[in-house]
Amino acid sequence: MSDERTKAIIGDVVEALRGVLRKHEVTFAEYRAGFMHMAKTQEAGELPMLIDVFLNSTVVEIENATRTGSKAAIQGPYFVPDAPFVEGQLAIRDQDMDLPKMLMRGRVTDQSGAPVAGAVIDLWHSTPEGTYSGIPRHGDLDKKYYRGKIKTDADGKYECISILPVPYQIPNKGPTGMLLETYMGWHSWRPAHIHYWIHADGKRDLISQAYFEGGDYVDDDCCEGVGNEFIVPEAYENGMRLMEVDFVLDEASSPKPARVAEPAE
């Protein structure tokens, strides 16, 4: 972003918080419990997630107004972004080995129907334990597990073989979810699904999810993170959960989002 960017979107912020504030004739007392709930966030390391629970989805609002191919989804805040390129499963740890198992399968096209081979595709999921892998404050277990870099093949396809993701609660015993659940009334609990980032040559990069048909909370994500674009009815193959998704890419003249490293939450 250019400075006369920055100074304009941090100008508007500002100017709206204040607003805030006069709307609701805040008080100095209610002014300096918020300025203190917002210290105690940032010293538990949820300031990201307080964000990203709030604002992400709406980013993606205004991001998929310039899509006209696949639209984008939330982001979260546990991508890794040198999670090892795998070939046909991600890794899982022996004790989840008797796990139910996914199959996550699909094709990557440009916007003319066309294959796109050799696109990267990060794929990432929760633990049995609601946790992400390669995330210091979620323990220790190597971020090889449940997620890793694959590539389509020559007909833009790709297939890859996991364990079933779960419905977590994101952390809800420090500000956030105090925040959440007795200041506002709303729960913290997101739905099993998948993360998806894409990458091509000459594409946009897309960022998407999946979430599974009838499960808990598809219908009341406390991210807002769910749309029926992004829900892939309920079938099996093998015995396992297919979850087959498509995507289309934009051109890369379309503005891309920025791939950088998130905080470690």
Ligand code: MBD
Second form
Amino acid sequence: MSDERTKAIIGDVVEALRGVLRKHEVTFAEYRAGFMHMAKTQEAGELPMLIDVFLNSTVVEIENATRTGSKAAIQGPYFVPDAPFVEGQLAIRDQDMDLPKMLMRGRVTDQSGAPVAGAVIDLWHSTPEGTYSGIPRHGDLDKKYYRGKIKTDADGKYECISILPVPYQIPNKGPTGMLLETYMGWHSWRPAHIHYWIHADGKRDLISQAYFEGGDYVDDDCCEGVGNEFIVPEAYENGMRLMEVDFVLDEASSPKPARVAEPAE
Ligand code: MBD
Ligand code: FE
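Would you mind giving the form predicted in complex with the ligand, to go alongside the form predicted on its own above?
Below, the chain from earlier opens the complete complex, with every other chain and molecule after it.
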């Protein structure tokens, strides 16, 4: 049994790629070099990352057209589903204890402004060397570090301390870096960022990111992932960089992108 949506999308992907081959009069050697590069990227475990660099922001753009609360941001390749619940602070490696800290806090509400209590927020960010915990090729750092789940209180508020993230270079020693830097002359940096994934009963899930106003690469993200929301102005509290981010959740029943919401006739 064929699936109509898959059939339609893959059919169009193939047509679009054929258009590129014709436009550039791609040779057999180039065509082979292209797919061998994809194979190498997969072998290096970088295929999800490479695809996210180029295309995740477009999927987010489609989704955001139907959101009236906070806009979503790209998820990126390094979410780990079963991160531990934490209380007020993400686990910090011993070697990082003296680094500058940040205080992430804010409030989760619905569109009427009512607090969303008991929302689960997954938080994750990279180490200062630009690796993520719990990712096999990132040096086997235990997934308890720099990621965790927290819950909003009765007033919808959340609070969590961690070290201050720094600008992040996506792994650039492998085939993805080769493609971006050597072949395309781009750079492979993202601004310092925090990832959020918020789940709450009856609400539409929200995947988001926050950035640091004035930080390097905020205006020049290699993943084109920085929207206007959640570029947080510089402020400090108790010596920690304050990342105050309030989220407004859409209802789970809110309209989804039309083609997903309405089954094809
Ligand atoms: C990341 O950490 C990230 O957030 C994205 C979007 C892509 C690659 C690495
Ligand atoms: Fe990231």
